[in-house]
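Take a look at this single chain in structure tokens; it is the form predicted alone.
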Amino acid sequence: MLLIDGRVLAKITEEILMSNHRRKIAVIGAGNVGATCAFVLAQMKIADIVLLDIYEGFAKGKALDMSQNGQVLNYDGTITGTSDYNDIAGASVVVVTSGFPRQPGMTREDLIAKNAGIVKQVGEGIREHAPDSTIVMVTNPLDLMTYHMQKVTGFPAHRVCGQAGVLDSARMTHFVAQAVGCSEEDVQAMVLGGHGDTMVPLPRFTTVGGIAITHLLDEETIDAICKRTASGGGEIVKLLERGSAFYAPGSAAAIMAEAILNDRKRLIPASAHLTGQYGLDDVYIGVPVILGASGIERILELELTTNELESLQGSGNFYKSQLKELLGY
């Protein structure tokens, strides 16, 4: 009898089912957050990958550069670089990067007025060209840009999801490691709310091998972390004085689109739509969600003390007055 090691088996069971059906992940961006995002995902090795801008040969010049990269990766996917959206047919999962970067002195909501037009653009592309993919937005200002995408495309809420939580709880993770002086790996943060300055780092909710950071650390380090999380993104922009944060960005957004196309169940902070929870409404916000095949699968409704929920509620009420105010909505 022929006898195959189990991973061996696995890893022919894998290749049969990506050869009879080839999976496919849009990128819409070849920036450096699109880039990264493609990057990251390549190394995943769980889809084909289609990164799509406006500029043609900047979106296939990344895409071949990371193709010749295959075998050092060991990745046999195809990476097509594109500025035909016909090319993102049949995605399963589409994750929007374009957009304007924040330069220093530029808030994430200065460029409102620049990215919603390009958002409209683009998810027009999305809804006739992959009408039954699930949307992991990334352009800023985040959370207003993930409902005005939902609001283009038309499709179900739960079917388009902002990056914003995994991002600012990966900062919020680097930052108290550095303070407890662990392994990152041990460390699992909790950042709800809108992606920017409102956002509400939870330290009742920072762990550590399992131990809230409140037993670790005192109050007065605590605040600077949470500071330091919410400014997290301007720090970078000024520091690099021409850009803004990709590495960590696009490794983010490729996380959630691998959680996605896998049907991982994950339990993450993600911009989604409430329609209650919190006692916010028709409005999207860093909440902790449940995220898998369909999107947002389930929203989950924390205890949070009186001081967190104004916070959150603070939050949220801020970029629904937004909405409102700059995107007429």
Ligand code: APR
Given for the second form:
Amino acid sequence: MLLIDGRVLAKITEEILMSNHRRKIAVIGAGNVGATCAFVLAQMKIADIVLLDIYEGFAKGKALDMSQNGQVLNYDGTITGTSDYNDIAGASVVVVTSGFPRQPGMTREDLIAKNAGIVKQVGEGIREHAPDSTIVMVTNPLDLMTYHMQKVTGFPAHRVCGQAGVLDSARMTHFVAQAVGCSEEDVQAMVLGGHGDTMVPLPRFTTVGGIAITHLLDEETIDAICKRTASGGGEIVKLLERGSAFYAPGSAAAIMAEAILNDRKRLIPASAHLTGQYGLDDVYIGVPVILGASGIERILELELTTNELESLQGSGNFYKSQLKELLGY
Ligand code: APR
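Just the form predicted alone so far, so send over the form predicted together with the ligand.
Below is the entire complex, every chain and molecule, led by the chain shown above.
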């Protein structure tokens, strides 16, 4: 019998995968979130990676730094740094992280205008050079920028989705695991709604080993977890004092890119374009979806309580009014 060492087998599998397909994922924005996403994708060993930034040297430097870690990661794919959209040609998935977090003295409206301009420029580049790709948006304000990206590219709505629910659920998962005193692996959290103050954590649909947390934790603890989840990003901004979270956001975007690339059909919350589901129409908002090779392959409509539904609709209607007021849609 031929015995092959696990590491050698992993290497052979990776080489077959990489050489047969040379699949490509592009990450736009080589900043904190984009670089983390690229790094996690390299660890997954699923595709070549193109890291594009408006500052060419910045993207090239990060790509080279990561490439020099190839031996540690046992990764033989390429990581290319660039500012040239020609390099994203052939990418199956494009993760968009380019944009600014809110700076001191900047109003919410200023931030939206600034990031909307960036999304327009990036969207035009994707439309021209990776017209068959599926886009995972990360740029904030997430649900508005995802809607804007779909309009700029004109891609079918199922091929433009937003990363928010995976991150928000990961945050809730961490707090639940701490409160229950269990492994993070056994927690499945579900957070819907907008990626911001109006997010809707759903304790009834959050489980540990298949048991709803409403059977495991008291109401006060659950309330505290939901509040901390909703302000999870703000808590980190406060601690960091400069910049915002990037390890969990970058990893969450990588998880979505992998689900699309490998047609995993994962059931996860993501910002998707609604056309009547949950009583909401023509707005992007976080809902449970099946994510696979076609992007958002299905939107699941959960049976919500009146309170849960009202919260989700409140969140959706808030973003709908913002789309009109701030982006003119
Ligand atoms: N084209 C390409 N890249 C751009 C463009 C553009 N038009 N404009 C800005 N960038 C790049 C910047 O040069 C920078 O490297 O986007 C990157 C943003 O990185 P950071 O400033 O480090 O911001 P980051 O923390 O990564 O957050 C990016 O993700 O989570 C959201 O709120 C966050 O909207 C923000 C985005």
